[in-house]
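Only one chain is given next, in structure tokens, and it is the form predicted on its own.
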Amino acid sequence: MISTLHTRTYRGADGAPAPRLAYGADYNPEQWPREVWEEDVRLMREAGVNIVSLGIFSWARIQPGPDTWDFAWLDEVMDLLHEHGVGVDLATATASPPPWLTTAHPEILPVTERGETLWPGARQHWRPTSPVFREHALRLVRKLATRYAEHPALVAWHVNNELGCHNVYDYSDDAARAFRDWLRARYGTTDALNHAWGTAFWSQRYGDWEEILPPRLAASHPNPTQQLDFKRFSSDALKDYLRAERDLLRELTPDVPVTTNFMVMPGTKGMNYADWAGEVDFVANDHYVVPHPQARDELSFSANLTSGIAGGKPWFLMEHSTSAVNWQPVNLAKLPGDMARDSLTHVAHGADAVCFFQWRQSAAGAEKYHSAMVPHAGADSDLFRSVTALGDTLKTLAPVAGSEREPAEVGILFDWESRWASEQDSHPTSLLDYHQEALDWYSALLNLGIRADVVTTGADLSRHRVLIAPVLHLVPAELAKDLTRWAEQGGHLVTTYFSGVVDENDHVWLGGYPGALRDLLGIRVEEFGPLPAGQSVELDDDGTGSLWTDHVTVTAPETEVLVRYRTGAHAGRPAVTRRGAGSGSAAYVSTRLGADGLAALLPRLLEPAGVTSELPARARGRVEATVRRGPGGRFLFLVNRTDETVTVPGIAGEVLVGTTDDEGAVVLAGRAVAVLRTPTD
């Protein structure tokens, strides 16, 4: 459906659909006097903006009272944007209810696990399961869809905004009722629920559905499966709300694609976006660089994961920042070149749109210090000149639009339910960070110059020769069978500590760890050996392990010990193993090695699959290579991960973006990106 978005937004001189990358931002004209709007559209044309998200936080302006509506200003903005060739991704404006609604109906406000009400004054102060909120919200959606269904500026619908950013977990009575309904649908009977939740422990057996509550503040650790199911339910409750708006929009405007902006980034855990992807016509994502030693690798990882969520198809970068944000302890401005590199890294991983929060930097409000395309300094600024230059680059890259991700030989599996389950309380360690472990493997592959896809559970494994599944903690029986079958047919699995331990009900697979994967891996672990913060062990390949160790016993004659512990409680025992399985293999890494340690180990793990870098030696680790493929050609993106100039010889193709030296080598300045096109086979 993203191709439909393109055909709605742009046609060539002959009237035929023409490819292009979308470029724009959230636009909030209601924050500004009317005369500023004229300057806005003039500068949008100058910058190459061709799409904006409109009306995201406009409910109070559109509906100032229960039976009062004001569309005149929005009509004028829609007309003005259309006159200047800017398409509109029109938000349903339901993200933050207006004061009159919360005053009349305080029962729509979310409640924390401690029973505290989250009051108005910020944003997203509504319960996903509130029937009262839904009634009022859908009334607004109907009004908008009816009014703008035929407006020529309308190119897509933007449901709500960042669903679950601040209200994913609501413990109210509405949530309790909806949770019980969800549990009835999942388990059918209280007996089945009692088995799944293991309620024989701590005298928790339920005799009636009405006895069941969300995992509110308790005297000790709440039931683990109750917690896991509440996470599943909470994601599903937001998904159900998304469907409610989407279904109404499809009824009233069947030809307009519908999306909502995901937030694939480290701190966002509550929404299972892999499960949500099928509910929208095209995947959209918001991403912001976070303070982190691997910050740029994390941006690439999240963009890559968004592509995996989208099934390798093009997706829409709905928000990122031109420079500093406002919500971090210290909000650093981006360095010259960072904005373009960040943007083009997303494009490299499948984004067919580059959009920012927001168009014009606010003069008031909580986000007034958040950067924008037009900063407080105005158009006569280095930032706006960089914005305009990026617009020119995206015009040059128009042939990339519509192309899909070319599968890599290596896949990294990212599983939301394993993330939820592995990080719960009352576990061997509270220091485990699922996202960090996955990111370390990704950084290690980047350090080796090896291209990898981040994929989700349910992806087609046959597209990859190697599958890395870090901390695959929750493994239902069917997934274990699928992984075993794939390995025996020639795939090469790599997994880690705390994997295969529990089933879908968070029940331990008995008989020794790693449980469901024990036979495939040809090892057995009787007891975990987590390490205190700051403590480490040495390995006999000169590596260093932290966070976790395992007392590994080899149980299959074909299992090979690749690395042993040199120090610690398990000195002399296996630390890394590999077992041949059919025509493939399965390897196990029993400790946390970090990105550098994994980069040292990976060549041995990849050797059976014959995977090596596609980059010349001098560029490996310094340049990220990503490939998109479509009717317009095969597009190789080369992203300089460093602040220094890197020369990449031996790369053939038409240079769309970037420069070459006299010998034809691609020359990448610090933080620069090059794009080369070759014909498809």
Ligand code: GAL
The other form holds:
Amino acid sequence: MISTLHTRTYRGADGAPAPRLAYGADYNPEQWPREVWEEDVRLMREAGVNIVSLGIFSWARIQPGPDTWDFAWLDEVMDLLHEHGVGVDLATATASPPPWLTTAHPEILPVTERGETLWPGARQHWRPTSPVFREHALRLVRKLATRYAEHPALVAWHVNNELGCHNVYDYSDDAARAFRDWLRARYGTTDALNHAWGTAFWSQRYGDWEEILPPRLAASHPNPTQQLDFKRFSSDALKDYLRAERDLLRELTPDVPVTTNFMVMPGTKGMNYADWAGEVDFVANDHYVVPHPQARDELSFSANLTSGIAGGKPWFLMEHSTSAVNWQPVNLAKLPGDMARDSLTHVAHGADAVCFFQWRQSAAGAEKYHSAMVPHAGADSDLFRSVTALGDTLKTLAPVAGSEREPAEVGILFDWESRWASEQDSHPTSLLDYHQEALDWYSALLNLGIRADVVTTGADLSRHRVLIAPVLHLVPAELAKDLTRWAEQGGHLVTTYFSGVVDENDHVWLGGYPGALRDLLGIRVEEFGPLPAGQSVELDDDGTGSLWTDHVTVTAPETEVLVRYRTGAHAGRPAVTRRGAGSGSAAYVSTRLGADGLAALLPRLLEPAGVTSELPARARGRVEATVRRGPGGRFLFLVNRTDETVTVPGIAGEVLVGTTDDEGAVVLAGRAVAVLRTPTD
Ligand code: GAL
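Show the other one: the form predicted together with this ligand, since we just had the form predicted on its own.
Now the full complex is given, and it begins with the chain already shown.
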């Protein structure tokens, strides 16, 4: 479907589709007087902008009262953009309900687990399950879709905005009703629910559906399966809302692709995007760099995971920032080169569009100190000059548009249900961070110069020789069977502490950990050994473990012990094991090693699969290599992870972006990116 987007947006002089990468931003003209719009479109042309997301927070402007509508300004903006060659990803404008609606219907406002109402005054103050909200929102969607169906600027529909950004968990009475319906559909009978939730514990048995509530603030730990189901339900409730808008749009404008902007980035956990991806015509994502020692690895990880969610197909970077944001404790400006590197890293991982929040930096409102393509300083600024330069680079990269990711030998499995389940309360440790563990494996592979694909559960395992599944905590019987079959047929599985422990109901697989994966791994753990914060253990390969240890017993003759604990409660016992399984293997890492420790261990774990770096030795760790492949060729992206110049010899191909020295080696200045094309066979 993303190809539909290309054909709708870009036509060559002969009228034939001319794919190129999209470039643009959220555009909020309603914040500016009319004369500024003229300057906007002129500057958009200068910068190479060819798409904007329009109308995201325009509900109150479009519909100032229950029965009053004002489209004149939007008609004018749409026409103006079209005249200047800018396509529109038109928002359905439902993200922030207007004051007249919340005044008339305060029952659409979300409620926290403590029973507090989230009042209007900011944005996204609506219950995902409110029938009243839905009725009003769909009325607006219908009006917009009917009015702009044939508008030549319309390229795609942008449902709501960042669904669930502020309202994913709503504990209101609407939510309680919808939760019960969802549970009825899942379990059929209260008996089945009682079994799944283990309600024999603490006298929680339900005799009637009406007795069931969302996990509101309780006297102690709420039932864990109730909590897990509430997470599943909350993700599904928003997905259901997305479908409602999408179905209406498809009915009214069947040829216009529909998307919504996901938030694959750290800290956003509530929406199971792997499950949502099938609901949109193309995947779109928002990503912001967060302050973190592995910040740029994290950006690459999120981009890579977005590609996994999109099934390796191209996707749309709907938002990132040209420089600082406004919502961190200290909002750092980007260094020169960072903006282009960040953008091109997303492109390297499959983005066919590079968009920002937002086009023009606001003069008023909560986001006035958030960077934009046109800063407060105006077009005569280093920032706008770098925006224009990036526009030129993206024009050069037009042949990349439409290409898909070339599968890597190594996959990292990111499993939403394990993420939710492993981080619940009343566990052996509250210090476990699912995302961080996955990121550490990713960083370790980057440090070794080895390409990896981040994939989600259900992806085709046969594409990968090695699958790293960190903290694969929740393993239904079927998944255990799939992994076992895949390993026996030659796949090499690597998993870690707290994996295989529970089934889909969050019930422990009995008989010893790692439960569902015990036989495949050829080990048994009788008791977990989490470590207090700041405490670590030494390993006999000179590594250091933290967070977690296990009392591991080898149970299969073919299980080798690769590393043992040297200190701590398990001194002398296995810390890292590997069992040969059929023509593959299954390895277990029982402690947290961190990115550096994993980089030291990984060559041994990858050895049976024969996976090594494709990069010349001097570039390993300093350069990230990523490959896209399509009709226009095979595109190798080389991203300099460091602030120093790195020279990469021996790389064949036509240099689309970047420079080479006299010997033909690619020269990457600090934070620079090169893109080379070779023909596909
Ligand atoms: C996103 C949102 C935008 C803007 C941006 C600021 O969450 O979609 O509207 O608020 O963050 O970083």
